[in-house]
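Below, in structure tokens: the form predicted on its own, a single chain.
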Amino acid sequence: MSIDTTRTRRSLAALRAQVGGDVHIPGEPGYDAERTGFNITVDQRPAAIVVPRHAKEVAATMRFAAAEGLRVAPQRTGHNAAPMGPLEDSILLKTTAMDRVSIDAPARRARVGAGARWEDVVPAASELGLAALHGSTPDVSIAGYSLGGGMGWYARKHGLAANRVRAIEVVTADGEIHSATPDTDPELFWALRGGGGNFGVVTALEFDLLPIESVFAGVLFFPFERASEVLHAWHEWTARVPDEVTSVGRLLQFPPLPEVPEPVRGKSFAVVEAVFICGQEEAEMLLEPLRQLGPAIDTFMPMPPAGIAELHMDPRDPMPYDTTHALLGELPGEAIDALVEAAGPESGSALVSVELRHTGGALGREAEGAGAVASLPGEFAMFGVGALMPGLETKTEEDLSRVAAALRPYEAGHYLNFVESRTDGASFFPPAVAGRLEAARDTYDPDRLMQANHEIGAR
């Protein structure tokens, strides 16, 4: 059904008193505004755009999308929008204004609404010597983040974020209000943690927090030239070090940009970058044999955990890219050596990123109570990003794609949250985990009104 009927225009009226004038419909002021995503080239046009203060005008809006035939696509940042298409039966319902932050110190846990981004609680829980399991963008919302499973920082010693979460408020297809706990709902509390946006709209989430008050974090920047050097000895370095350590191998092109810090600017690199939480001094001893391979930068140094929210060095402002991804099994030498071949000095390789992320560990361990994804599967996940720039559009996908069938031999699955192309929500999980998700989407979603990024039980 088209948006333009003169029936949804009344309707949308009706809608627009209930949501306090927050509705948008293309050619009117804010539209455009408002479906932008973080990649640009994304091109979203839903039928209408709803930005709702709460759950009960979330409610209202799943009721009114399903009366006119419409489908819901939640989103915050507009990261990962491109599996979703243009959206043109759809209501995108931008959670932007919902963004409270409650923080409970002593019970060491924070209460978000699905509009907050880990900007809004890294910092604060940092100054009160705690820490969240947040991932390497400090713009990234915490709903999405979390309900794809979420691994950060910390992910080798206490997992994904999705089994730190304790409670989950979330408005179903018929328009209900649910406060998913393990008590309370336990299934749809299981489906939502690791298994998307599927199964309805969350509104808020409560997770635990860490007592950190100092880790020790930073990048070693190496000559591009010496990548297969760094590689290979970071590769091996990751056999040896303890679950406290949390690492990247990274290939890194800065584009020529102004926003780009000028001693980097331009430049292209091979980088460590990690995040220890032990002792210093223990932390000194363990990095201490890829210091002395001589880097160029070594920015290493003791931080509260607000320090590491940008270690990662991911740009803030939207821009346009495509991505591969991959989960990895144990590697060899060979295939450190097939992606130096793939993206590295002598490559020609324009990508602006192509890095390995140690995983292992407890991402490799399910976790007691876990939701739909209780750990990752392989050692390592590979993701590279390219920029696609006026003119390098061909290219970029070649090196994109020379890069995966690099490391193809060695893939071991994929890990949701990194997965920016059409694919199965299915194809994510073991066949009875699969089918345990199709399942709840039945339940709580029979008609499917939902329209999340990788689609569980389509129809």
Ligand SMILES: Cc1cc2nc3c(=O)[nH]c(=O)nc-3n(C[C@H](O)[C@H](O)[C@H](O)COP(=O)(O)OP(=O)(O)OC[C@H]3O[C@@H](n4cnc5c(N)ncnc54)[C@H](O)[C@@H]3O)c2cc1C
Given for the second form:
Amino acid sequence: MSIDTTRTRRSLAALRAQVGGDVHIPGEPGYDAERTGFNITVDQRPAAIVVPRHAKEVAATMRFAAAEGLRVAPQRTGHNAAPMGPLEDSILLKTTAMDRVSIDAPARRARVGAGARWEDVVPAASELGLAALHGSTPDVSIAGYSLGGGMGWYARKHGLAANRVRAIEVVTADGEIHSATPDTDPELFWALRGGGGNFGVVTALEFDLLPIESVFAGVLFFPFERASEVLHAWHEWTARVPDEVTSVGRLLQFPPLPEVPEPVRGKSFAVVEAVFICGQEEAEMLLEPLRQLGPAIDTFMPMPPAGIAELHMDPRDPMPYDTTHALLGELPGEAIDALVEAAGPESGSALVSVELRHTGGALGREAEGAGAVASLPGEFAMFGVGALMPGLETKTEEDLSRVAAALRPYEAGHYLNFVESRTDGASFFPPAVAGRLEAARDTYDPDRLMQANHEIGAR
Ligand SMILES: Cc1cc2nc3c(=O)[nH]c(=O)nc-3n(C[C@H](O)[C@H](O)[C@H](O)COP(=O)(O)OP(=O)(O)OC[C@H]3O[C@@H](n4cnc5c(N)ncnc54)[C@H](O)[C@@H]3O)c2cc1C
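Compare with the form predicted on its own: the form predicted in complex with the ligand:
Okay, now the whole complex, with that chain kicking things off.
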């Protein structure tokens, strides 16, 4: 579909008047800057890009798209842009300008616009002795992260971020603005919390903060050659720790780039990262068996919640990459052997990171009043990332496939936020939940105006 018609250009001028002028079409200044996502191998070329400032401008954009036969793809950072492809038949609706944040400390509640990222909330909440259910990077939008579930550093104790969301302002495909809560729009509110961007454009959301003033957190770096010993020790340790501990066992090969800190630049490590939300004394006691292994670097210490924002060392700048992921059930020791064989020191793997996140705990229990993603199956989440540098593409894809194959026998499912390739959105859910989500899509988006990263009920 092309928007290069006189009629569309005329209505675009009208839309521009309604949304304050922040509308970009191909060939105009601003279009290229706005269409770029986090993964620079993804070449988004939407019919137009609109940057609305509030819900009414979102509604105007949706009415315009429907009238022109275009779809609407909401996006903030483009961290999960890959599944949608070039978007030629869609308006890319960037939520960037809707970035208002307010924190009600006594009520332990935050209200944020859809453009707010975790870094807009976590430090401010931390100053007030509060923590949020953010994930490993401060750089993703709270809306995108929470609509897909939201699995972070407090997950084993407090579950998914989606299930701590208390109200969602959303514009549905008919242009209606809803303040969705369990009382006003129970089905819409349920579907949004886990079903992603299939049901409308979220313009703001409210969620609970946790009364956490301090955590004990850090990273143990071990020489890469010790990968098998370290991952085995960590894996056995995870079976003994309480839900107050969320940790990651990881093989990390830092690229030789200037933005990587000098002590680790270009070097490879076996790594354990963890966040403890118990007292320091108990945390040190729990950590002791891993410290006994004698890490080369030990960064564990008490810190305010803001201190863990970059614990996982996720990249901040857009880069070319591909990923692999699976949720895994209980792992026998052989699974660790298979992982080390696929990505460890003898494997020849050039993957930047291959990690196992310890899940289970509250993630495996259905939260009260939960949304569509009530819990996650399995005990671990595997995530692998490789850089797609020119000339290295085939090697990276081979390395990723080897890791996926090594852990396939233990697969327990997939987690929507961690999948960065085109996938039927319904496949992330048990059949009854998938059916209910498809019915919600028929109710709130019967003509499939919304273009989500993982579509549910696609036609
Ligand atoms: C480096 C890195 C680290 C990550 N760490 C974690 C982690 O620890 N835990 C975790 O759970 N996930 C994590 N993720 C995954 C991340 O949560 C998803 O990629 C999420 O979709 C990002 O949201 P976004 O809005 O920033 O991305 P975008 O690509 O902008 O949006 C992704 C999708 O979300 C939907 N969406 C976004 N905003 C709206 C809106 N306002 N209304 C309706 N739909 C909307 C759309 O369908 C959109 O296609 C990580 C990703 C990366 C790249």
